[in-house]
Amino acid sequence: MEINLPKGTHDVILDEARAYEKIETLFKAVADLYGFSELRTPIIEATELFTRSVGDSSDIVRKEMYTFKDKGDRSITLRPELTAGVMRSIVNNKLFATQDLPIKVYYLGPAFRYERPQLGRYRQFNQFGVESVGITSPLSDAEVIMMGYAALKMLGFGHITLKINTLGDDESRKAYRVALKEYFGKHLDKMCPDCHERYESNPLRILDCKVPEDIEIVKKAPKISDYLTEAAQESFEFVLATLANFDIKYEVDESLVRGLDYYSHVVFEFHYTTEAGVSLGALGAGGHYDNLVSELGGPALSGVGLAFGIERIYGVLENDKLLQDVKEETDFYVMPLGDNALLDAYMIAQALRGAGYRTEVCFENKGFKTLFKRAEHKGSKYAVIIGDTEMQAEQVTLKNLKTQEQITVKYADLIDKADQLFAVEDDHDHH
């Protein structure tokens, strides 16, 4: 009987994979060479995580995340997110105390929401994210956005524009709060369940409502930058102007909010437009915050972070034809003719293996068109034939898939042979 995956789910198989594992390696150098460090925390954390750090009011808490009791009747969560473990990790550890500020570093891995499965969206899903906690400089907050930045380009996206806004300090926000209060009040008769729950737990929340008519009534509402204190905005234009000095495009978009309760000044989206000029939305997204590390038992630290759904980048890349060198490629296939070859052929495979060169081996008596087609199908450079003939005068033939130019090599000489080629190749490939 055949079982079918969990809805929202997907394998991920072959040229994906290698995809995967090309935007992921990619996003590790960068954060790499920003100075951070990965850190790995648990797919299960206690529940209780996740509504203090995430915040009862948003979406994710109410509605997304996958919640049960374990056999010691606790109550556990698959990660609906990684801040808030990485956030764990450092009071836990007491990373604070014994590590220069700021903490750096950076996550990658399965995160789980039960949301409606759609285009690139998945129940689960991977995210890649930086932390940078501790100091409270906008410095700090430019340099996160400029490596998430440099990341995308380097994968290869064109245009891409920075939207950003700040949510103020915590007098500002609670200024802007009551305005909001009073400016919805006039019309919740009028809107969406969610938006009668978000006025009571928080405001801010409605500007992220999705129903038409209620954008509309947003539309009208009070802006955030006629509450902002006068640091809160110093702090904004200080970070506009980092951005600026290093031709970081950017839109300011004052309905941008995000996601979590837990933001406050900096918060952002990269987003994408096609060769075409056609809007795909946010690839990644990230802000800064001040009471996380406090809320979960550490001392009052700000930090600033971003994440990348790497299903979100995937699609997208592909989407854009931006993945052209994901095909499988092999460096030697070794084509054993008739079975008294087998040993040698193997033995041979070995010795390349063993000197770093991806090998393949084909262990059945096939006919050279079969051979060829499956050394095309890995993306084989070379095909190394081992026949009768080639055994007895301890040798091999080798084949340039490409050029198709042959010649006979003898065993003990392979690997410097081996060594040669690609030396060459890779002066070609250098120019």
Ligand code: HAM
The other form holds:
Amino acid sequence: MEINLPKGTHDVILDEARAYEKIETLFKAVADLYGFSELRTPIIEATELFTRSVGDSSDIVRKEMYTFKDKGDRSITLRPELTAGVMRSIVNNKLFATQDLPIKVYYLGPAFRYERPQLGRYRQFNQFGVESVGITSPLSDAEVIMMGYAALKMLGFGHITLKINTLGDDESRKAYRVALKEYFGKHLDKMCPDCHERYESNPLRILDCKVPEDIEIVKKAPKISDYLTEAAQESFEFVLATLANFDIKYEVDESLVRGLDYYSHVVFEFHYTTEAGVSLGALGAGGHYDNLVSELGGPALSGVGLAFGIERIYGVLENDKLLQDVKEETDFYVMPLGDNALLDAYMIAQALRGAGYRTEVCFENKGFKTLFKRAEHKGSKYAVIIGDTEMQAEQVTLKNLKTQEQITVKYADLIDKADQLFAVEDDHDHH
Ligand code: HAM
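Okay, that one was the form predicted on its own. Can I see the form predicted together with the ligand too?
Every chain and every other molecule in the complex is listed next, the one we just looked at coming first.
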């Protein structure tokens, strides 16, 4: 009996996996350029980590977590995002005491949310993200946004929309909260049951409600911009001015509040619309946080970070044919002609692999036509042909599969010859 995938999950197959690898490698390289180092945290965490950080008023915590009791009766959750785990790790390992500030880390791995699966929305998906913790300058916020923007450009995106907003500091949000309670208090009887809960726990969450009738009410709600303290306003303007200085276009979107509770000050999302007019939702998003580290038992350090969704990035890159060179490639395809040649073929393949060449060898006794077809499927640059005549002379026929040029090379000289050929190729690549 065939067993199906759990709903909302997906396999990443061959060329697609190569594309993921390429995207991830590029993200890591850009993070490295900007001075971030990798941090790996567990996929399972104590449930309390997320209720305390992502927040018990968020949809993620209220409805979307994979939470279970382990055999020791502890409440465990599959991480719905990676920021919380990174902060826990910074606190547990006292990185703020041993590292210079800001602590700059990047991470990559699966996250789990029990959402309704749809285009660009999975229950298991992969995030690449960065966090910069321990500096209060809004320049740090701008740097993270610029890094994200640079990464998307390097992936080949021609146009990206950067939506940006501020949620202000604690004082701004306190005043805003009072204003929201007053406004929504007058409309609550017409609003959805979730919004009733949000009204009590965190009225800011109402701004994110997806119920059409509620969206209409939200449209006329007070705006955060009217409640910002002077300092919060200044900090936001500084970020915007820095982005403008570096020619990064943004749209201030006052309806952007983000679905996680830990933000203050700047929040942002990167969006992209494919040539066919399709959007998979935000490709990546993030923002500044002031209380996350202290909430998790650490010192009062602010931070800023962002995370990209690898599935969404792959989806739109693939859609607009922006991904190149993700086909399988090998350097040599070794072809034994007849069973006699099998052992020599294998020996030669091992020698090539030992010298660092991607090599595939055919284990079966096949005709030329099949062998060349397979070499092509493997994206091979050269064919190494070994038949009885070649074996007797301890040599191979080496064929360049692009130019069809063919030479004979002694077994003993093959690695030197390969080094020569590939040195010339590298040289060409550089011009
Ligand atoms: P988020 O907006 O919840 O933020 O997720 C970041 C990105 O993950 C989204 O923009 C999207 O590309 C991807 N993503 C989210 N949910 C799904 C899903 N169900 N299927 C596919 N992709 C998805 C965070 O997670 C924050 N931790 C970002 C951050 C880092 N803020 C500060 N530091």
